[in-house]
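The chain below stands alone, shown as structure tokens; this is the form predicted alone.
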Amino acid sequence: MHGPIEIPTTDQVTVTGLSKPAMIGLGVGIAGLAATAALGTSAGDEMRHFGHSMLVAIVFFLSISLGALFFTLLQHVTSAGWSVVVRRVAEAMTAAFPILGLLVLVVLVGPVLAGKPWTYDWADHDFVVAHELIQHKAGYLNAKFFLIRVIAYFAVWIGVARFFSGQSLAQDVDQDKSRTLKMQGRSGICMIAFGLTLTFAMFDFMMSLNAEWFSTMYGVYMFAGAFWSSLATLALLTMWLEKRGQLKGVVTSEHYHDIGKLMFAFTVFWSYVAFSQFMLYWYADIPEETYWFNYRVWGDWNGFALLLLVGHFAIPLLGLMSRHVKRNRSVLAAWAVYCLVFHFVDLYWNVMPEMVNGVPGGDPATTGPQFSLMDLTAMIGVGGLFAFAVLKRIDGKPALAIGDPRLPESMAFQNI
């Protein structure tokens, strides 16, 4: 049995203090992108290793605040009483939309409107005449139908986003519990929207890499990434902020034990989505459809394949099975930052094969991985301009629903 629940006050939820770690942020983010363009540009390849390490970066942060999205989105769908508590920190992954829309209208659509295939093959008019099939994709691979899906993706994103932080703010101040009935009624539509254009950027940004490859299954594949990672930050977050004060006594093992059965969850999922679409390419072995597969499983790309199968699928499978692992902040910790780390793998492995297409002489199949400094300095470059718009979104704010009406549910929350 539990006594009476004590709601915290605003003053003691909310985050103060993150004006200077948000500008160091800003200061690497600028810092890293200005060092990966700057080998960009001495690399001699083009910058097409500049763009595909740019690609990494930006969807391997723009996924994680899409799985946020998500997350906020089903807890309000589901009407879930438990994640109250943490609903405040998904909501603020979700301010580096902006930042991200940006660095994808330069990096990503700039180069295409300038007909420049720095990341996209089919942006060049004489690659797309030597490519028939790429040729009766024109109506949907052109780049002013391209920027206007980008600013579309985008435009439903941070709409979403902000409506249901938004009222939830709000409803801190107003403490108005229709508020969250209007979240909820709005949650399924908003989630019908969200599966749409999450799919659709990922044909966009990933999948047409390589314009003459397709998978039905390739949105389904990366939301399963996107929603893993964002569950791994969120539990990186959560503890932070409760070391820090803010969540102390608020969040407890319980919760941070659901997340873990999540990110157990959701090993499984994409383990499944990444089998099925691998099993059914393989079995109907159709030319045109395997290649794909073909160097990345089989070609000098096979470690990754590998390193994949054991890393992203077996070791966590059995590392988070346990309820201990799930309910000890830092061994949690440890396997959310594997879970990270795994992420940029995968993603890795989804772009950089390509990076070799529309050059002369270039074979994925035969060019192994190319490591560059600019794969790290995208990643950070990219990641502090992340971090600047989430310490932002937070710092000054309650980083708790202080005025949701189930609130008292969730601090009483326990597992069965």
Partner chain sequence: MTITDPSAFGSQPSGEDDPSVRPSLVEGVNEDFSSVTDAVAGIAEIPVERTNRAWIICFAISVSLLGMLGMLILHLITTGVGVWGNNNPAYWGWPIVNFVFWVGIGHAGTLISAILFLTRQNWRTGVNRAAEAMTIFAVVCAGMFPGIHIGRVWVAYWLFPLPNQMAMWPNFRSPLLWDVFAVSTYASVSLLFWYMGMVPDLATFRDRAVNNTRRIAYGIFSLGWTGSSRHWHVYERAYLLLAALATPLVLSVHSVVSFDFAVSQLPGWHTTIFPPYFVAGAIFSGFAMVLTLMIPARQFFGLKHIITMRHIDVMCRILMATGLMVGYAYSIEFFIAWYGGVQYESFAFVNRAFGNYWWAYWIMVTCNVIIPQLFWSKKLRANLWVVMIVSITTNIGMWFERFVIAVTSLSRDFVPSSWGYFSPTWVDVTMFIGSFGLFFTLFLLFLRFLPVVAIAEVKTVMPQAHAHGEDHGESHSAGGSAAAPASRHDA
Second form
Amino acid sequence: MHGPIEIPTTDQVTVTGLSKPAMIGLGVGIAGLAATAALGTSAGDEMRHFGHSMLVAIVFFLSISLGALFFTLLQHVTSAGWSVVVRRVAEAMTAAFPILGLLVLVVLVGPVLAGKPWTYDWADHDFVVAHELIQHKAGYLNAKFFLIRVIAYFAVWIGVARFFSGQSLAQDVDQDKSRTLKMQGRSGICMIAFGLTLTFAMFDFMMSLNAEWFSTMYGVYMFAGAFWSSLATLALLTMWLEKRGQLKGVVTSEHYHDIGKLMFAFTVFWSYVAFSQFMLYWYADIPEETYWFNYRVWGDWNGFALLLLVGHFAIPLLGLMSRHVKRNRSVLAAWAVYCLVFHFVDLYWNVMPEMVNGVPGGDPATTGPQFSLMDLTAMIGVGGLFAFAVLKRIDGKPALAIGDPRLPESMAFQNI
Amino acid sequence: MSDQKKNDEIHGVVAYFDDVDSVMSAARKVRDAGYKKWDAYTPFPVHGIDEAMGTKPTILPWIVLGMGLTGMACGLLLQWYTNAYDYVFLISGKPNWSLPANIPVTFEVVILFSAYTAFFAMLGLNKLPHLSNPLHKLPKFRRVTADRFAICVEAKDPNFDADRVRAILGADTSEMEDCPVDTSRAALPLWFHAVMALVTCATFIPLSLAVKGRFATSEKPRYHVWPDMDFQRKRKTQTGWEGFEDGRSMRLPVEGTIPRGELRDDFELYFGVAQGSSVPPRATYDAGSMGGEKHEWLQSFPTAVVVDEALLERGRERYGIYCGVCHGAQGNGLGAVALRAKAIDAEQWGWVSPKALQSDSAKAYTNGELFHIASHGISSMKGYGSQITPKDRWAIVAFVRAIQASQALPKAPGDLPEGVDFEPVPTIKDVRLSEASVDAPAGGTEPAGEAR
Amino acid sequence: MTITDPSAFGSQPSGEDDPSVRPSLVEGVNEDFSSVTDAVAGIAEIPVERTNRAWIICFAISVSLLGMLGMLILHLITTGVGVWGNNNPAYWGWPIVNFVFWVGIGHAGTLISAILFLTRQNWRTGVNRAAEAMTIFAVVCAGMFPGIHIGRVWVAYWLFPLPNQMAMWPNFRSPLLWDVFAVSTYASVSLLFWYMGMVPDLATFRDRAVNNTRRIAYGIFSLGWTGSSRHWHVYERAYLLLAALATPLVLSVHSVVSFDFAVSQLPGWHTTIFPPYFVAGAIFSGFAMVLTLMIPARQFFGLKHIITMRHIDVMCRILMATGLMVGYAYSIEFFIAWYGGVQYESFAFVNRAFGNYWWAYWIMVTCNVIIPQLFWSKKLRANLWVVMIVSITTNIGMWFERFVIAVTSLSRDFVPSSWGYFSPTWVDVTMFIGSFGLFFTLFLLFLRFLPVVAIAEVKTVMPQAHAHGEDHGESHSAGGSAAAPASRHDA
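Since the one above is the form predicted alone, can you give the form predicted together with its partner chain too?
Next comes the full complex, and the chain you just saw is listed first.
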């Protein structure tokens, strides 16, 4: 039904001419961050909005990288064949960890070390003194340990990402099949490290925004959103590289179909996790737990909650159901962009109510969303740096794991 | 003509194939020859044969989607109807119509509807079960479910021509035969039909019994399939038992037994009469039988009750709870109930207006009588002894006395003591009732003011 | 015929050293469609008098246990639920533990059938039928326990929204009612899924039948299936849809079971990780049970070339992965119990590990988290004795997990005066053993009389199943991984 498969040569798939877009990304990123910082300092709210907008942007792109790392690990741990053609793209998406780590250190950890509640209320000594429950957690939520943990998370992520993309790139040259087995062998333990670091990183970055609230499911919830948005980015980036010619004839609608299926599956999974977390707290109705949802779902953030219900669940559920949607590149691209938008909405709804929560007299239930230009500039800024890191990684290297022994299998792959 | 005749006798032409390639190749040829009533038979779903046969995509997914949405509507409707409409009851403070709690069941109903639809619509679209197929009569055809492939072009096809079909199939086939029309009857033995008929009839028995039970009446007691604790080895109250000498199943209390907490040796406190006096009957106060010298009513308060500010405060609180609704917060007889009774002219049904407690007749009662009235009632007022403890009743008596004393102050403003701003409360005779005054909370000074 | 098949316990699985070559799913050089059919149908066609002796012994034991279960249920109904150890404060004792245990086991079947079907894990074809059967029988065992736990079993119909003379309706805000819907939906949809997959194989049996009884029996249940390609077309689509529907259903069932616990305010129960944690645990225990059953079955029924060492290897890896997920949930629960700062919650967890029931907790941790780590070693995954022992300890561990959750939390109430210690009675213990009798009786009957392996599906993953007009190389059937392809080219 299709012709014999020709493995492309290294030259055909090598990406060139990305240094200029990468530098543009860097420029945009720095400009965006500068604008955010300027807006933040002039806002006169002791950098609260700046800190929270930046957190949304950082976690947005961090979750894309984390999802890509998970994708890479998943393919190795299951010795999957179909995904070889897109795995290099996923590997490239993990290149942003160092730059994101730097941002986290400067924007999130820095203020905490200085005792300033830009983002985290528990960084403020007086706040902790006033809250007995948070004193209980001081052994965990303190500046030094926070710094150590952040360094540990990024060390793990950067290390794992470098190992897998490094092995894969080396395989392009020497075609050594044993590298595949080596990666497969290490993927299991890396998966465990990934699971634990992601969970605790999300507890630290996101859950500790409201240091009194807790949920055992929160790590899973964040993971679901991360993988969802990461698949969307993977689809978009692959299409872009296909359009530029590097993956032309290699990636087929079969592969998009599979990515689309995973997107659909994680639409359902995210909804399942989000609903379970909400329903269990809503039902038991224990004040210490429900208040977090109370001002997110019933206060002025009610619109956002409904938007998530419809936009993050119902619409993509119906939209991504059909196989024709998943196999059509431009339609799938539109859905990928849609998914990214709603991942942002999800994070915004998680983070921003806490902006006024720690402030004396602040009540998120009556304040509601306070949009600012900073929300946008932070996304542009971090996004620019993310693009810079990813493009820089792809540039000059094959966009395809050309030495992978399962490449022919992946290229011939057909959905049943 | 001979072909036409032959077509009536055969079901179709069946060709057998040994591998996937030949059956696919033959299928393409039959498809291209334009036949409609034909099919390829394979032991497993062959990848790509749909295209080779030109099979159109099935509408099954749409049926399933439709039934899934129906399931959602049914699930939600069921939960709304049962818990929020037809049988409303409060559970753990949740709203009657609580969507988050209804999602799991709604989801399950969606799956239930969709899955059953997928299965039964598959059967329907394939026209299964179809137990008597002429192809099953061919011994060679039986290998098709194991390791062989076949194509059958049916004689019903308008373009059917046995020779042409044989020519088309002949290129790839390893073996070919005609499938005769199935003329034999009952493929299943007779006993099977008999058993099935019996079983079918038997399945109606429970249903008919249920229908009978629903519509028939009977004078016999319910038949207890499960005893449900209805019969227990014990004696019920107020029945007899030969095991005791007196033949009763219950024992009488020992002579002189006093129920716990019911010892009432302080006559002053419990009955409002002097110690040693005759105890008044536990009955509504009746001036004829109780007034005068029959009982030695207490003039002051029992020694067990200390009259102080705390007691008056307690009395005011209790009075507000139990008495004020009729007698009014200030004792003028203008409580909410009294006002309402007047508004609807309840006297025509024998209503007696609550007494204004400042009235001279009320003042004339001794403390003991007031206590008895509070305990056992007077005229149409019922007693409150069962609701208010004796000490609280005395507190109310003290408060009533306080009301009476305050209303007895001189009426002219100049005669009042320094710093007291006093105006007597209205009595029921001063009130001209309007709808507004009836609905207003009575007893306070505001409604009284409005009423005037 | 079984050249690459290790014939004895403890030998290596077929090598997988070259990642570019996928091992074939059905082992043996001369395997063709008829030999696969013969291998599977042959089991059901053995004349009664020549039945495998091991089968007869197992069946005799199972039926005896089933009879014992029947007597116990009669004893329970005629005497009352007081015959169990359930009492203040632990009102949920063994019956609920057994219910969750069996429902959990019932998850692997539909998981193998549905999720692995959707992710094109073609290796599933060797084991999916048996796993589905296991699911249904496990759900039957599971459904029995809440059924008899309600006390007055004759009013069990009150669980369903049926109009009645009391003019009352069940409470849809109660997770216990969600359970009724989830478990009954799951049971019936699994049954449909299992039966539907079996229809073509029953037709095979019908066409091979040597006597009328078999022909009629298999003939009726195969619904007149002919193998028509037009039928296959609709059938495959329906099967895909059922798989797509069964996947969220599997997740929902154990999630709903977890809601029974998690919506309450009881420390140790009320935690948000419960739904995915229960699902992971269910898959974990389900795969353990599949291994426990399939290893002897392939040994005794000559299915070693269809249920290969590769199947066992993959299942061991899934077992380990889900075991790690369960371990993740244990640790996150502990962390949040401290982090949350709720003293009741912290107490509940410390009490689990170091309180009265420390032994149950550490059995659970050892069996579920520590022992499965043996499977990091490829050598141990290939040793059937090790696999068998680990799968059994996993089942034990998962039973104790449910025991720990249900009993430790209940026995330590908010009010210390009502604290207690749960002790099972002889009825509890024997009834649990009896439920194995029910399970194995059904399972052994299935092994003996029904197609144990999905014959038609196995054929689709054989190299001969693909037309050579396409690009399918010889000896490369589909591989097993997150998304294995159906075809492969030699580079």
